[in-house]
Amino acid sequence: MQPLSSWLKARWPWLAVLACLTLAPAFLNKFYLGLMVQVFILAVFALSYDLLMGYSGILSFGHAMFFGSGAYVVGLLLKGAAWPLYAVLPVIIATGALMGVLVGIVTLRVRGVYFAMITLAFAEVIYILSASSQLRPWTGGDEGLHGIPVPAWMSPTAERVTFYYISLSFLVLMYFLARRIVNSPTGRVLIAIRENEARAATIGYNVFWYKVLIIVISGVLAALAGGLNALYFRNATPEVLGVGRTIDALLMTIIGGMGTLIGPVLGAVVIRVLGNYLADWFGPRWPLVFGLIFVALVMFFPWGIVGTLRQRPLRGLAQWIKRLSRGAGQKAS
């Protein structure tokens, strides 16, 4: 058994920033705050995403479906139904899990890029369903659900520091969920899939129900983020299940690195953070001041932020700064 000293030692800068994060609220306003709460909730669907894409290497364009599900869900029981709020949590559940194993079942037969589209149909589908005006009276049609009750004692404004404790506890034990999977001999397994599905075929590994588990797993933790950010935004509309959920997943992953599961969580803090300075700055035109922002991260950290410093600490900002101040000698000279 590892000694404390040691495990403390190993991750000492992790509980500082934990640490932090705790005591944020000692120093920060409602705003700055909330903008944390949203970090946390899109922190959560990246992890999910990066399982699929990261660990699996099963690239989908349509998980936005698991996290406007869940949000739908939420909205449905809490506003329409009046249930209790501890009776809607397995019902989100089980609702991420069924999608999982309808979606695993019925893609799984094609793989690559066949596999995305088709993913990306399924998405498109409830998409519709959402917005359709013959199902108003339950979705809300293209307007969504507004005016979701939430407990007095977690509102998102009145108890905005409760709420805040409430997502960073859920994004730390959802991150130390998905390290225990990965870390688990299914996850092994799933890695080797990645790496060469074959291979694990060849050596009696049942490729297609690891997928399906994987499909089952990432769509309820990104069901739960839709669910706590229905929660936190007290509406559910088409937007959070449309395809540009899904590629806000897709870039925080590639920015924070594939694979590396904190990686996708620094990807939603330079997202949501950098998105919402951006869009102050320059307005509606941010972004295409993002967009060359990504260039230059992809090309400093081609493998993610994370990914990169593991590969290669620093070095390859060293060597681009190195050739981009010869450039310039050559120009001057």
The other form holds:
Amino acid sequence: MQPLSSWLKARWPWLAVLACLTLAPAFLNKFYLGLMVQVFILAVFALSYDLLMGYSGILSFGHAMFFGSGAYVVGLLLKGAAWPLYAVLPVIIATGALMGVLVGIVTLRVRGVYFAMITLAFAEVIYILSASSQLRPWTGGDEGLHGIPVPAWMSPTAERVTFYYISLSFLVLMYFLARRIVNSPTGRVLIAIRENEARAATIGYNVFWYKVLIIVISGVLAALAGGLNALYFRNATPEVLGVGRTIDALLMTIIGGMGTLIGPVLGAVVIRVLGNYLADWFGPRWPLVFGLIFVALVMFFPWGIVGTLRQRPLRGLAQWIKRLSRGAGQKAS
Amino acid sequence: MDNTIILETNRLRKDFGGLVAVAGVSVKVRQGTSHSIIGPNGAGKTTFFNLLSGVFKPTGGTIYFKGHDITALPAYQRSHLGIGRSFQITNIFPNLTVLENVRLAAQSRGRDNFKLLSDFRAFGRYQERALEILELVGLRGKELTVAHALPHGDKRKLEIGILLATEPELLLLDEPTAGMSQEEVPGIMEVIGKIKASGGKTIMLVEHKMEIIMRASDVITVMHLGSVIAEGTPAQIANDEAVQAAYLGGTHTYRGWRAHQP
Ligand SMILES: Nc1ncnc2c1ncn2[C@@H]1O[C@H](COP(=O)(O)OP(=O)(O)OP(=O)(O)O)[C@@H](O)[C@H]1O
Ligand SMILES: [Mg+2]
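Switching conditions: you have the form predicted alone, so give me the form predicted together with the partner chain.
In what comes next, the whole complex appears, and the chain from above leads the way.
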């Protein structure tokens, strides 16, 4: 074990961020806490996408199906069947996993863009099902499910601070889980598959099952995020299954930096917070402005914000942060 | 079946559309020997290796490894049975370090591949094995270099390092010296010499450099246009008329020509 002081020295920026987030409810009003909750939920969704695209080189255009299914499981079981929340949790996990296995086994026979197109088709089928009028008695059709009963102790409106802490813990937990996975022997194999799939097979890795495994893990994470999303908004509408959700995940991952985990979390902050302010300032034309900002971000940060700062550590912000932390470290010792 | 035969193919065939790349090749490779495959460009040597290592499925014929029919097995299972492969066109993990390239190959031999929640650095044995192999192939000191930044000669060494880390019994070396400068060739040959000296390994080597083939082989099989046109000791092959004709381009004088007709 390394001594505590060096552990702290290496991690103090993270601990500082975590401390700020923990103290945030003392300073922020309900509206901003709500915005943060949405950032945390989106961040987990983005994390799950990064496990696929960034670490395993699997391009999926259907990731919304996992997120949306988590939301609908919450809606159907809490509202429709009046289940207790603790019983819903394993169902969300099982649904995400099952869909992951199914999608993996059915669609992994093809690669790259073809895989992406089939996942898109899969997700569209589920989207259309969710909005279909025949299923209206259960799913609410194109209007979706509203007024999902959330236990009073974690009510997103009355007990927003509690909900905030739940979402924050959820993100932190999922982040560390994802971190462990990418640094595990399995995670290294996934990176090898991303780098050179054929070679990974010739040195003895069963590429297919590794890919199914990461789709399942990613699917479970996304479904959990979708479930929390349904609890926060108390609804599950076809929108959470739509391709727009997948594009959000794609954008957050690209903006933050593929294959960095923390990048997509940052991407979630950018997307949600920027989206909020741009909508305030520019009204209905905000997506246009966002598009321009996105193009600029991609130009200046071709590997995403975190990816680019890591690749060019001698330039700009990263150097500044490093100097700052070194200075602080010296002062502390 | 003769138990000293480690690999046998029976009328192995691969068609690419109308092109017959491997046209019914039957060879027997004895355990512990150096069995080279030579032949002019396009003879089908690489395709033959692709069939043996499971990169391609054959369109006909069978492959036996240690007496078992492995024709239908996927590449990763053949790797675990003990068939290792290096590539003519360097085939590495370009954005990973030299060490990680070899460490991953070593890790594939263990039982820790699905330990999702442990840190990979906790399994030091794979790293130790990888370092041993980097020493053997002469890449010690470069373990933290990103693979794509290596000079060509070092990439060829890494290619062999990855192969060795999978502890194969049968090594398929596809032109290990391809694209190397004259000065770099002895380094690779020394590595191959060390593998041979370590004993027990069977080496199948594809090469164009004749002096290497003549020195390093026990048996040579000559392919041309997808077929075997000669097989024998280096001395026998050096004096074979059909082989000379094939290399000189006299395409009507050897038997393989017929196999290539529609
Ligand atoms: N994937 C493929 N698709 C179509 N044709 C192929 C493919 N691979 C090889 N071929 C063809 O098969 C024939 C044999 O090629 P192969 O690469 O096996 O020859 P080789 O003996 O290894 O030649 P070289 O000495 O140049 O490496 C060639 O005509 C080649 O163009
Ligand atoms: Mg070849």
